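Only one chain is shown below, in structure tokens, and it's the form predicted alone.
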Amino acid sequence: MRVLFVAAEAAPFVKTGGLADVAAALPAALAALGHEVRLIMPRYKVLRTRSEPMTGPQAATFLPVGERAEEMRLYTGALGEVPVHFLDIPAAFERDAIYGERDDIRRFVLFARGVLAAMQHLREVTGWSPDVVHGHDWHAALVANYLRTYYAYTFGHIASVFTIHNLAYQGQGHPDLLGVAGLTEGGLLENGMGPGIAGSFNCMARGIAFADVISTVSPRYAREILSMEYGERLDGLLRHRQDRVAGILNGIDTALYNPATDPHLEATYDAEQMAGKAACKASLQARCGLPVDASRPLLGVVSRLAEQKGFVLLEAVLPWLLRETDAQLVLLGSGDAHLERVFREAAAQHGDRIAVRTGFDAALAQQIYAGSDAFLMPSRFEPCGLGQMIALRYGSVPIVRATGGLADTVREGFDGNGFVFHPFDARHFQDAIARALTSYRDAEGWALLRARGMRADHSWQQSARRYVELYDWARALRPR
């Protein structure tokens, strides 16, 4: 089938988070299954200034937004075998920032309108039209809204899938933006908009209300967001549409994340030949200024230091970790200023036990996955999470909270692959670490645990097949 991906970012063009990895990897996996996939995204200033290869402009038009009309030009490039259409809208994207601007809602209203205009051009000039439009997160949510309202006559037969990567980010603005977007409240009320978000313009809510099928990036998260605890005030709307909600776990790039071929590692290894992992651990300890000691368990962290990621729990258990265990800790991340300061100060006082690097270093991240014995992800909530899957592939045993995609990928027990705690509190996190450190002393058992995780299939091919089923479901819901 023909699928149009709509995303605000895609690696390697623009990346601020995991969405970019999905927008790059999933189209390629679908194309490998024989489907005809295209990706459409903004042409940000950074793409122009670094002369990203693309052809165009192939078309130009004006997009209505409120009482104004803004120019748009269409360019085309490629991501491997997948064609990529870039929307050059100077009023929205001729600036340094990707997100975080005061007029973000207006910018992505223009993007959504641009997507529909590009679809018209592609159909009329090239004859290409999608069977399914797959939008990602709030930046693309209005596409589903326009397909069912403003463009219903033109594109009413096209199915729409809307994927929620993180419900906490919704794209909310003043109700006056309804006029800017050329939309009304009526459709939302008919689609079960709950009273919890009344009085604002909410892009995420509109994607949920108008898409044929709503997906999330893990089965557990699909269930969690139906509750008040995780629903971010959209749980009422989601429950109203829960018969259209599904969860599909993200995959990882198993070619990029492969300890048998990773060029960043001191030595390569796999589940059958593990000798190289010991060399990676010694190399990581030396690089980070820690005593090189194979017998001491080494805990790894690669993460944003944000409230969502739960590192207030690590802050709380650090005194115990230093006092009662001989474990070492290597942390790579940045974000919350308080947490950065806490971990830097701990590293300064206990340089033989803790190493902290702020910012992001792709090579060091790979080395932490490979060199650590266990990997910490104590998230308050985690829609999917990639870190635990990468850690499993590199033989670093995950210690996670049972939420979202962490609960779907990590299990503890007789046939487990990691360690899991449930209530979001420091005592239960500490207990999970203690269980892991006790297990680490059983070399034979730890080797079996590690190998079990390394042999699991978390590739995009598996996820892509599930998305094909989702697309078939969405198409079956549309009138022919």
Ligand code: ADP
Contents of the next structure:
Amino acid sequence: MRVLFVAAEAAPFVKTGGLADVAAALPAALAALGHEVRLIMPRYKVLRTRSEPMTGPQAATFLPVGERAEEMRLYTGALGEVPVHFLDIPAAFERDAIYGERDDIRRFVLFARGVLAAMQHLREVTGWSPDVVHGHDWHAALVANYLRTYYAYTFGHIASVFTIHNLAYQGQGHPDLLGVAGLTEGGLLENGMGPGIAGSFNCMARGIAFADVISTVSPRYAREILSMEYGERLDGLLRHRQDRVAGILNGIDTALYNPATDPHLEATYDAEQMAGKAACKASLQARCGLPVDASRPLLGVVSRLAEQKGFVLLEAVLPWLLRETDAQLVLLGSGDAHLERVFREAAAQHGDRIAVRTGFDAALAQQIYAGSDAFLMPSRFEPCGLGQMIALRYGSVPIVRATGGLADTVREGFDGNGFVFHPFDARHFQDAIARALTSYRDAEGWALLRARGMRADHSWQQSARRYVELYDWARALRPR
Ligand code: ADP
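Switching from the form predicted alone: structure of the form predicted in complex with the named molecule?
The next block holds the full complex; its first chain is the one shown before.
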């Protein structure tokens, strides 16, 4: 099968979040199954200044946006075996920021139009054309829309799959953007829109309305987003299309996240040889200025401190944790200014119990996964979550709220691999930590629990096969 991935970021070219990992790892896993995958993404300014190896331009054209036409050039590079096309659109990407600009929607309207122009070029000049176009998140959502409107005659046979990595970011703007995009209001969008969406231009909604199949990054999140609680005002539209919504768990890069080979660790280890983990714990304690004590349970956190991640619950249970337990806490995270301050102050007051680092630090992150006994993810919502899967692999037992991908990957009880709480409140979070700390006292039981997590397979292989089924499904829905 020939598949064209459309994404705003892919590691290692540009990465701001988990999407970049998926956009890099999944094409590679599909290629390993024998499929012909290409990736198309913006040529951001950072890619020019870092002078990533790429050839081109192979083509140059103008993209219509509203009254204007903007220049676009097509470049090509590679990610391992996977060819990567880069769209050089100066009006959209000749600037330092990746996202967060005032004209973000117009920028990604241009990107989507550019993708279609590139597809035309590739077909006419090189004869390459995909069977499936797979768009990711709102930045790529309009491609599905153009495929069924402007380009219905040219590309009507091509199936389209749209994957939601986080429904909270939708690319929503003023209805005037309809004219900029050269689109008209679609039937489904009038009937199915939830309150608050009508009367605006919403890229995510258009992806959902026009793709043949919609997927998200865990089975549980796929069900949750059909409800008002998690639907971010698109639940009406999603319910309208629910017979085309599926959930497939992300994998993790098991070569990169491997305690047996990780160069950032004090000592390496695996499920059969755990001595290295004790060395990692001692080294983490020493590095963070905590008492080096093998018997004290060490809780780890590596996360964005965003509302979604639920760390207000950790703020609430901190006094209890300090008063009633002997646990140590190492937290690496940045984001919410209030939470950063709260955790920093707690660390300043209780330096023998709590260590806090802000900023982004990939090496320290891996040292925390390896050095901690348990890993906290009290998320309010979590489309998939990578942290808990990395923690499992490093033998740090996850303590999570049962939501989205956390509910699909962490189980408590007989044959469990972690600790799970349900209602989003501090008491239930505290109870889950308390159960974990009790269980930690039983060294033999803890070792079994930890080993179960470490032995589970979280590689991309399984998920890539499920995506192939999804592509077959989308193709079967296309009129021949
Ligand atoms: P999200 O994509 O919503 O932030 P995920 O759990 O899916 O959450 O992925 C987060 C990834 O980013 C994990 O690999 C985690 O280790 C990493 N990460 C988060 N915060 C930091 C940080 N401050 N420093 C280093 N890595 C981080």
